[in-house]
Amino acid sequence: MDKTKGCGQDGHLSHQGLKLSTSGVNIMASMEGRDPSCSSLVKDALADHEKPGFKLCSYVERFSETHAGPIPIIKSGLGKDDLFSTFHVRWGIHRLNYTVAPGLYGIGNPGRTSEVLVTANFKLTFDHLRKALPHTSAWILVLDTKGINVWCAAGKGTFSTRELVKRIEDCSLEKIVDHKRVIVPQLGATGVSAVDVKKQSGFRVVYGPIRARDIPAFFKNNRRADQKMRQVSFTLYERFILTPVEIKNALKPACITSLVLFVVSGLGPGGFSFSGAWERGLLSVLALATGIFSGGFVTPVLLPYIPFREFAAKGIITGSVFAILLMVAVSPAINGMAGSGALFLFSLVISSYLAMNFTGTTPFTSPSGVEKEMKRFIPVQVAALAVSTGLWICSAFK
């Protein structure tokens, strides 16, 4: 049922441009004796998309008749539901289900000479592309990347030569355009072989710019990308918008860790103390929160300005600064040097680990570099965590 996946996160099945409620599909399929996933069912519905069981996707403006059948024409502007969903996804909510149905779409008033832009079916990527084309007429070929963006999908093998050739054949692209050319994002080049696509489909691959906003200029320049269009950026804003999902992903482990901290904090000379668990537990949870803020937010935002290449080392630097500030703020409540050292080390470890975890979100690293960094720093982080735990327990006996 891969052909029916996408178009929203409400559990409905969907084809290009249409959302099909499960009941509507099953009823119509049983009446007509057809497979609910077949394309003919959708084509029948296009004549009257208001019929029970069908709903036009909010980003679809109309349908255009072509020699290969009706194609949904999408809007370039984002609506309230798009913006609301984007906010959710930035916080990691419904991230794995944020997809559009793979297939061919149009934007503007595309015709037989219009360019064909290839993209992923992660809706955030799809939205970035259409938002960048307010005055452009083109076809958009969406590949089934399982809801993953172009760059990551190319590395995982879902934004691939095989998938591109399959989509070209499935949508009968040769019946829709007179030329034999598709524009593939530069970041998808690792997954798509231009030579193999040409051999298998007859279509020539042209690698487009990195950023969707450069596509109109790319077209005006006779499909040539200048040096700026080929360079990956990682600006303050681009780093900032990635931090919510990093923090959100840390919250569940943080809640479990907090429970452990309260238990460990209650250990003392008289066994387990609820008052000790509460008073000392709050201090340790505060150190945890400081580490999360330092490693999950401050380090990514200030990434280029923090010394050292390794992200774990960057997290140690920012973690040290915020851990010292924490020590100054709560020093009256800490029992001796052992307690201070324990909280300092603990906050530092959390900051370093979360900063290192951010390596998979940036263009600054490579797989081999990440592996090397993890082998070097994870043993150090584990050792520091063990020392911190020992000091924290010992501080209760003084």
Contents of the next structure:
Amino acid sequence: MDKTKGCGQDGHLSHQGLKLSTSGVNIMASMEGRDPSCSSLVKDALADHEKPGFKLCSYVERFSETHAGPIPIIKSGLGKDDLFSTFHVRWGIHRLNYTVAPGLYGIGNPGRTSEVLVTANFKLTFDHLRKALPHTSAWILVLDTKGINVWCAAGKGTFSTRELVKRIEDCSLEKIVDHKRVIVPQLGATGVSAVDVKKQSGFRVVYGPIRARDIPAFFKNNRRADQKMRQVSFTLYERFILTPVEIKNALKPACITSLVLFVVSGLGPGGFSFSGAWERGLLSVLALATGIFSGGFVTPVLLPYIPFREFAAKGIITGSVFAILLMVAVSPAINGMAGSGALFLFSLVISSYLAMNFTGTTPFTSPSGVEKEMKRFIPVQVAALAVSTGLWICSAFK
Amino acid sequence: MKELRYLDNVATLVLDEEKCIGCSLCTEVCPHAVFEMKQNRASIVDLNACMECGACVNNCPSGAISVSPGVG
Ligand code: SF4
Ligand code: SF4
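Target state, the form predicted together with its partner chain; input state, the form predicted on its own:
Full complex below, order starting with the chain above.
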């Protein structure tokens, strides 16, 4: 176990170093209910772990000596840096940098009988977990999931039996706790086989609740999760928080599409006209933006309230509403039915396509279902796009 | 997740009740309450809620469950 976790070289992380004043304050705040006299010890203990070329992560509170060497004990409360990184992660900025070094951590005052909670090394997952454990003492075993959350990593095979067994061995877990039990988040079950982990490491996997905030209740209930803790949810907030990345992922293809739109819009009776490209191009880009807003934001957020099961169909419904609004807004600038129809259809197709794309992000769509939906709707979308392009070019010749 | 359901009659989940040894692990790992224990055996109670994540398949000690997403 390395004692000082390299925290990444990013500029915004550089102030996370060993500033005793700030870490002192944090320590006091999170030491409520414990012996306050050890706060000075803590500072010394932290200073002991300074190493050239390494930076202590801001979430480390102190180190605990165990039979398997010193283990970093982390804070439960989130600091300013953590909230800042949350914002970045949600918008998909430098996503890969928001990782936690894999290995064993502790929270509270973990001892030989404390539970071992397994998690992913995605910073938000890690933050979520520690935030849920303000008055709990436990060990936290962070697997190397390449900075991806538990569920996605389990699907991709990085949150796996192999990785779990390897980490248990690497950190000599048997020297740290007297029991033979690890608590794996239920959503990790897609990548983990409890039987195989037991066979290979001797540790028994107990599946914990889906949501970190249910962990204290799970402990109180003798490590049993009730039905509610076992079922995924996909609330309005959960859907909303996923939309920034959806929109951001759509931006690059949208820029390329916009270029094409300007070119296509320039075609007219006199060959290519720059004024046409500009004026009509802007209109079509507006239709594109409407479609992105409708399919990438509104449809995901309002998902259960829009009729039909197929996401592509939901996207068409929302898309129509916004396309009508668009028509009302720009009708003075468009001449004739062909042009209006073209923009209407185009905005609809974008909305439908992006809504369909969202099937990849939800926790309830089966791959077989997605395949069926795509087989049905992609031809429709392609046909509508072709008609829309035809109409748009025609409308320039009037 | 009552209000959010995806397509019906597409899930490829199959349970061989003969092979089931009644450990109830599948009811623990499934995020959509697809299984219930009935007379010490697992039984599929909500097939259409299955998202083919494979958690049950991975953890069933007797190989009684299968899913084949993307086939058919
Ligand atoms: S594949 Fe996943 S959703 Fe389907 S029954 Fe198994 S655990 Fe439940
Ligand atoms: S996991 Fe397998 S053996 Fe255990 S109850 Fe489910 S089907 Fe039966």
